[in-house]
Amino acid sequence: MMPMAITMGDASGVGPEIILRRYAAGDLDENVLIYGDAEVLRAGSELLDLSIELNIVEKGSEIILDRLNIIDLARLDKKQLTPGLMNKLSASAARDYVEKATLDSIDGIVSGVVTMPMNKEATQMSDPSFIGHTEYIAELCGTDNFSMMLTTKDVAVAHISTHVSLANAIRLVTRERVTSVIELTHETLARFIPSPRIAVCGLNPHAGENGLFGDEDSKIISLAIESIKSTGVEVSGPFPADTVFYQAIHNDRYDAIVCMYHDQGHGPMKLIGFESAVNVTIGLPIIRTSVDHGTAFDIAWQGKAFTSSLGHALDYAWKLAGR
């Protein structure tokens, strides 16, 4: 099986850091191709005081199993290491390791990407349209009907919007997103899971409570399920946010669920799961998942951060490529 790539994320941020050290501890599947900067990394390693051997990867050449394995852009040099701060270079720099990562698994060169973190307002420095991971690495795959996921070992919850206004989040709940959502999140569970059972939230209070806090849920929502219920995807809702959760984790009801804007998903995430929980795009057509926290300055390359979500962020890849 072809390599998973791993991209090396902002070198201001804890994502090289993160790599250096799970390689370091024998954490780091051997089959990986980290796709950033050799002279970022080698300068990291002896900040950390570890020693470590890296392959260059070139084109026709094979990875190294004993060795940590690099596609090197050559963005940054030793000088432009610069732990804990805005770099705008080293921003840039990682907007073009996921680019290349994105093109190579496009290409069938590796077996899909694994995202360390970017910082959103770096990036925009050099690039004021950048909005995040997600949107640029779909944009790249010419995909405009994708989704974000997030994985526990207990649920998986996907998203009608993510980064947008929360005014502009309830203009995006329309029947045909909600369809669309529901339909991506049965896709991708049904790869290793025969029937996934999905829940849909609705988006007012109470899930509408009969028409009392809008009509969203009955009008928009509820038309939504019905019409992919009769393809036989076990789907049901739209149920209040503030307990689908529970019955989904401590009664097994349900492999996933649909939330309709960013928070209402990630607020119990990120409780149930920070460390564990991995960021999963669905819709592409290559495998894309992600650790589920950001670049971190305040902690970066101080051997301070958990490396535990990057190795969860792998298996899910693997997971889906089906090793």
The other form holds:
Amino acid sequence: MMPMAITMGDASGVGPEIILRRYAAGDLDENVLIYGDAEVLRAGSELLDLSIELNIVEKGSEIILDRLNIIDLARLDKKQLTPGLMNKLSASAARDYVEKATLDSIDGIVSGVVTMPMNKEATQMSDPSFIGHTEYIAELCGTDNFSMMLTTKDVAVAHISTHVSLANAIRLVTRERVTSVIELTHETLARFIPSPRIAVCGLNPHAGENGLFGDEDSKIISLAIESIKSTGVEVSGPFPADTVFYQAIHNDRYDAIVCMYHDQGHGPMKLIGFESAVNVTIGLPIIRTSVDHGTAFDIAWQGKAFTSSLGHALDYAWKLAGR
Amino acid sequence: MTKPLLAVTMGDPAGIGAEIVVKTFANPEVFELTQPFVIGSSECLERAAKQTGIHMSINRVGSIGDLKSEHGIQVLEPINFDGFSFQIGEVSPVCGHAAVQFFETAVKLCQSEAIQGVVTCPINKEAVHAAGYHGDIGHQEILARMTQSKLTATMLMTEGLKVAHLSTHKSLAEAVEYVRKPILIEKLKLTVDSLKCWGIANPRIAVAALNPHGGEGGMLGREEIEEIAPAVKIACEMGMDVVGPYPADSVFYRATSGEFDAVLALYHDQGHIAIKMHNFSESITATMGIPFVRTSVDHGTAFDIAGKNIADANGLKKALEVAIAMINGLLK
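Please move on to the form predicted in complex with the partner chain, as the form predicted alone is already shown.
Let us now look at the entire complex, which starts with that chain.
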């Protein structure tokens, strides 16, 4: 199989540090290709006192299994390794790694892309129109029909909307959008679960209690569920959001939950535990997973950051790729 | 009688109320700091004792004055209720009527200060409606009607997490509209006053944010800037220890690690999701804004499992423990 791309992320943050530490510990899959800056990784290895041999992969050349293989975008020199500082250059370089990896993934040169964190504020210093990592990738892929899915070992949680105000999130609960996110969720999980069981959350308390507390549940969400169910997909709901997570996690009732807004999914997932969480973008023509943490400037390059999230994100990407 | 008196209402006789009462009263700990007794039907309790195989004394008392300081179940029967006149697990007007009578009796006793508090087992909305109480959807509405309290609200509690709600039974769109400075301040004051009264001397309250990431500086909604932060500031100026708004996907986690005594959630699911994820089986509710203690289990009548001896009584045990702590001003 083609290697899996890992974008290095903002060099001021924990991204490259985590890649180096995992590799040095022998915990990084051999068939990966880093998209980043070789000089930063070399300087970073020194900083962390690790001895790591890089192999710079040129166009058309093969990866070497006992090296850390990198597509070197050569955007930064070692002076730009500024741990914990907002750095316009390292932020803008991070965006370029993502661009190159995404385009290579579309071309089939890599099996998919695992992204390390970018810093939104720092990226906006050079690109004020930058809204977010996921939105940027979606734009490169030419799609606006995507959704953010959080996964843990127990359950996958897709969202109707994420980065909008709650008032706007309510307006985005349309029959078309709910239908589409249920379909994307099914399509994603069906790659490795024969008949994924999908639960859909209601929008209102007690899923509206028969129209007593709002009619979106009965007039919009129910209809979307019914129409997809008739195509043979195992989907049910709308369920009260405060019990459905318990049913999925403790009683293994569902493989996936579709949430109506950001906090409905993120709230419970954060209470379950940060460690095994992976962020998956569904609806793209490529595979994309991401670690579930930010640049963590406050602890960057201090050898403190947990490295497990990269392992989980990589495993999930390979699972989606069918390995 | 020197110990405070605490009534436990049996709830809808067709539900799991009698069963969880029997299971809970079998635990001697509940008699340590208060004298609990039941308002309900002795026939139902006897049947539940038989089904659960729990041997304990079940004695009828004619009035509060007849209560003795002892273990076992002492039951006050405010109405002549035929324990064999209905089907377990089915909605019926006779059970709906009985459930309301049990609770109204308890509220009156609390109001006359004959007893110090009440713990409620679930009633069934449909049965209450069928019995002709059209305005009374649940305990909360009955309490509001009987106490004439202008402002009552529910606090959800489980081990290590307490959550008050700005609104509960509103559509999400209405709940968003409800996020306004004066309402926030009023609910914060109610929360702080209630916790003080129950034994937490200087409660620290965190307010959850409404929008993702707490609105991200106004990019994802302006309620944090225009309503919530100013309300927090005013509450602090009034002498309350209030912080926030903090993003909803971290504020509850921080509360469970002891950073705050309670969280003010801004809509039903925000608080309920957190409580149920934290501890599903032992979550309970307490009523704020009434002049006596009232706690309740946080589950329904569970008609589907009634009479089968499989109901989990942990919720009622917890509701009793919390009520006892509140009455004694020892809530932690």
